[in-house]
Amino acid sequence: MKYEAVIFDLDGVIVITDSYHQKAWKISALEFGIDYKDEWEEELKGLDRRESMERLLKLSEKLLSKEEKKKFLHRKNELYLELIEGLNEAVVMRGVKETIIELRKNGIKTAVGSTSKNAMRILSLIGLTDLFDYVSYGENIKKGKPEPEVFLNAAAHLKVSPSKCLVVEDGEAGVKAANRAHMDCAYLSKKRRSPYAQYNIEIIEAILPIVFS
């Protein structure tokens, strides 16, 4: 088979939590005098919390002190954790569980590659922790996407060469991170195409013929 491991982004690929992030950013931004605009959502996709905040401040042309930024980040995460506490398997994207089971049944290693520091909590809430050989996330990496560390960390722990890893992403920052890690990437979206991804797919099941080719 062409690939020995598949590394999945979390938000937007495994679970649908974008609305929770957006709501947490919107509320916390308003508290800090920022009028959050819905069209900024795509700009923040795939970035870690601090980079998302910096992008948000740049888009809004808002200046905050170092201490205010610290409070802003804490407030956003506090709100997000409150919002996701009721998560369950209903937020898992269609076909994800079945696809991962099929991969593992055929000897393909699986991992999560997410910049979120809440990745383990989310996986626990939705009951998918046992489906992954390793979780590379915000707590065990130093540099977020588009830097490649999150994916290289996963490959190292899986003991699989980057060239034998397929990344599944829904954000351009993640696609760029996969490219920098010298891994092929399947970009998952029904609305957009990525010119930087090796594959553009609309449903998660589409990675099966790619992996097993």
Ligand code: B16
Second form
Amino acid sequence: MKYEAVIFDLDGVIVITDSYHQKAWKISALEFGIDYKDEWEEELKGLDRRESMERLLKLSEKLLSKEEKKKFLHRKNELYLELIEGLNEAVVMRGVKETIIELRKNGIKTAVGSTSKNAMRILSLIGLTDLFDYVSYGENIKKGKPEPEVFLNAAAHLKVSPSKCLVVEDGEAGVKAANRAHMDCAYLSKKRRSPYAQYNIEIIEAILPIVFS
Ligand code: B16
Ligand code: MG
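Okay, that is the form predicted on its own; can I get the form predicted together with the named molecule now?
So here's everything in the complex, that chain up top.
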């Protein structure tokens, strides 16, 4: 088999929380006098909370004091936590569970690679924690995407060489992180293609023939 492990991004690949992140940024930004534009969404995907805020401030050309930045970050996460409170299995992306079960049946290791500090909470809310051999996320890494640490940490815990790992991502920062980790990447999107990913897929099940080839 071409790959021995698959590392899944969380927000936007396993669960629809990418839209919740954007909603929380949009509302909190407005509260801080920032006119959030929907087209910024792609630029924020995968960046950690602080980096996302800094990018937002740059894009909107808004200056905030250290204290205001602290409040902004707190408020965004507060809103995000409110939004995810009611999450359950129903919000898992179509085909995710079946695809992961099929991989595991064939001896492929599975991990999550997410910048989010809330990843464990989300996995527990949607009842998928047991489907992964390891969860690499915001609380056990120092640098988020596009740095490769989140994926390299997963590979090290799975004891699989990076060249034998396939990353599944929906964000450009994540594709870059996979490139920097020397891992192949399948970019999952129905609307866009990534020129930097080795594979562009529209549905998650499409990774099965790639992994088993
Ligand atoms: P939190 P991923 C990323 O998760 C999100 O794409 C990004 O929008 C978010 O800012 C980041 O997690 C940090 O999340 O504020 O919950 O720590 O795509 O790497 O799964
Ligand atoms: Mg994502």
